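Only one chain comes next, encoded as structure tokens, the form predicted alone.
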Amino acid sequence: MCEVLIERLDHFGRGIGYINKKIVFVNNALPNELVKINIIAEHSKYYVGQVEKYLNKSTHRLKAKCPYYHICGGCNLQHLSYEDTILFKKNKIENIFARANLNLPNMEIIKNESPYFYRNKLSVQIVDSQVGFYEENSHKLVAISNCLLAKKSIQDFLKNVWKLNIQNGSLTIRSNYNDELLIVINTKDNVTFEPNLFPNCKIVGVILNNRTIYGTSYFYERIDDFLFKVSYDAFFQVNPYVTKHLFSLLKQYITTTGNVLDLYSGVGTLGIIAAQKAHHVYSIEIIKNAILDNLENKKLNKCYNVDAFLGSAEKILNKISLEFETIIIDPPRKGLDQQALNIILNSQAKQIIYISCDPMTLVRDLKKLTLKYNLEKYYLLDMFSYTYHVESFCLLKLK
């Protein structure tokens, strides 16, 4: 064991210190804390340490509410107050933009009105009949009976997962505005689902190895006055509280009546919001179930000025050959693919709305986009409270 003074936090919420001028990353350690650690991994340029004892604790340290916090790895910041987690994320974004030599407009922060019990989707592992999460960077299971970030309807089901008699596999629980549940199971075990085993849970569908064995393979989610069909394998934002604010921003910045291109459109949520003001919205997505949901969602919300297309953006845009005033992009964590980047840079769209869940790939893409566009607005949305993850909303205008 050795003593280390923690100097600052990295982008993952880990404490950073030095041992003989070599950097060491330490989970659950805060700036100005003196900690006694064990080295659990050694690499050529850095160590990874684990706290064995706090010799001097930070005045910002709080006791985490979650009993699994110190071993689970699902959250990273529960030892801080909510306000301190926001400050951490603000500093993180400022640092990432500065390192990329990108100008960051005045940052506006949208907080989560429910920092606990907000997640509408939770995925767990089942190993030897125990339910839990894998410990960070390992396949060692941390058995749990609840998760304080998940909606209470998800927690109620989680406590009774054992009734499914699954020995080994994985499970995803999705919950909507009405606390209805979709249960997605992947296992080689024989599973027979009986709804009467879960009398206090409103289960609308159970999908076993991509086959529906009970109810439906989808449910409906409501955000404000909008209703969306969401299939079990389709993307939908995990935080309905912050998603409302995301929709409000979108409505605020779709101010013209021109055409809108919605790339990575998923089930069509952003395109449907944009359609309230746009002349016409063209949504493009490569996942079939998401497009089928999109087609139903535009009917549910009476958005007859939305067209949804299945396939690659390049092929579809070659066929429709239109000019777009606004392009909306909400890519996966890996950011924009080269095809999407080329489409945007070759367009004459007056504005780009870029929504991102990974600031590192965001700034990588912005460095290319800002050759042609000015970054005028930046919003930090706390979509993933008590984790190091950040949701960004960027508005870019054609130079």
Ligand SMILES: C[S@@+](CC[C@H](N)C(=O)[O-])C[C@H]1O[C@@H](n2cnc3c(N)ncnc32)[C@H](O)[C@@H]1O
Given for the second form:
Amino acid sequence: MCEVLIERLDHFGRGIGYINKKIVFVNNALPNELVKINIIAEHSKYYVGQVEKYLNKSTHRLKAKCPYYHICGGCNLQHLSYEDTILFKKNKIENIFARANLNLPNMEIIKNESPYFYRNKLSVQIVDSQVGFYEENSHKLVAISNCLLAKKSIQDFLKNVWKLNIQNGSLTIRSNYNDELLIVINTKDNVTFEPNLFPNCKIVGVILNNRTIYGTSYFYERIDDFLFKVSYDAFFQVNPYVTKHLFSLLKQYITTTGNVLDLYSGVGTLGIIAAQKAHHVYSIEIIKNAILDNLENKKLNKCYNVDAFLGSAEKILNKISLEFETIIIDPPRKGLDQQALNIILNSQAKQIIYISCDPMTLVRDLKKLTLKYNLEKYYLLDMFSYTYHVESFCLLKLK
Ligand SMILES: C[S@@+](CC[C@H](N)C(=O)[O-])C[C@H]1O[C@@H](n2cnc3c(N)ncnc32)[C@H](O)[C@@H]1O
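Previous: the form predicted alone; requested now: the form predicted in complex with this ligand:
Below is the whole assembly, all chains and molecules, this chain first.
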């Protein structure tokens, strides 16, 4: 055991200290705390430590609301006030941009009006009939009966998952604006679904191993005046409160009357918003059901100037030779495919809106995009409150 003074937080919310000049990462330790730790892993360049005793606690430390907080690993910042989690995220972004030697414009921050009970999707594991999450980087189950980040409608179902009699498998619960639920089950067990067993849950569909065994395989999500069909396997932003602000930003910056490219389009949300002003929108998405949803969504929202292409961004971009005034990029965590990035760099589009859920791949891509574009606006959106994750909205203009 040794004593360590925590100096700052890393990008994952872990405390950073030093033992004989070698860095040590300590979970649940805050700057200025003096902690007694056990070394639980030793690598050539760093240690990983676990707190045994707090010798001096930070004035910023709060008691986490969730009883599973210190074992579950789903949240990382519940021992801070909400304001401090925002400060952590601001510092994290400033640090990532500075390290990449990228100029960060004046940052605007969009907070989450519901920092708990916001998630509209929750995935859990079931091991030997126990429901929970895997501990980070392991297959050890932490059994839970509640998650404070999830919407109440999801929490209500979670308490009743045992009634499905699943012994081993996984389950995703999705909830929409109307608290309707889609239940997606993957298991080798024999599952039959009986809606009467869940009298207080508005279950509209149950999908077992990609086959609908009850109701529908989709539901409708509403954000402001827009209605979107969302299939069980299609992406939708997990936080409807912050998504509303994301859509407002998009409305603000799509002033273009030319063509818009909506890359990584999901069920077509961003393209449909852009279509209110644009001449024509071309969406590209790799999941078939999401493209089919997009085709229905354009009708639902009376946007007939949207076309949707099924396939990978890189492949489809190679095939279409159109000019775009605005390119919207909203990729998964791994960021832009590098082939797609090169095509975008040669496109002469007047502006790029890059929405990202991983600042590391964002700056990697911005390093290249800023060779031809100026980064004019940066917004931090607190889409994933009490976790270390950050959503970014960037506006780039052709130089
Ligand atoms: C972060 S989501 C954004 C979805 C959508 N823009 C929205 O706001 O709902 C990323 C999307 O990219 C899709 N995707 C992943 N890899 C892709 C690829 N290589 N080409 C096209 N789409 C891809 C995923 O299926 C997912 O729908």
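Owing to the predicted nature of the structure, the values given are computational and were not obtained by experimental measurement. Positions refer to the first chain, counted from 1. Between two forms, the rigid core is the largest collection of C-alphas that superpose within 1.5 Å.
Engineer: Does residue 91 shift between these two forms by 2 angstroms or more at the C-alpha, the core having been superposed?
Structural biologist: After core superposition, the displacement of the residue 91 C-alpha between these two forms stays below 2 Å, so no.
Engineer: Under a superposition restricted to the rigid core, does residue 187 display a Cα displacement of 2 angstroms or more between these two forms?
Structural biologist: It does not reach a 2 Å shift.
Engineer: Determine, after fitting the two forms on their core, whether residue 312 shows a C-alpha shift of 2 Å or more between these two forms.
Structural biologist: Result for residue 312: yes, a 2 Å-plus shift.
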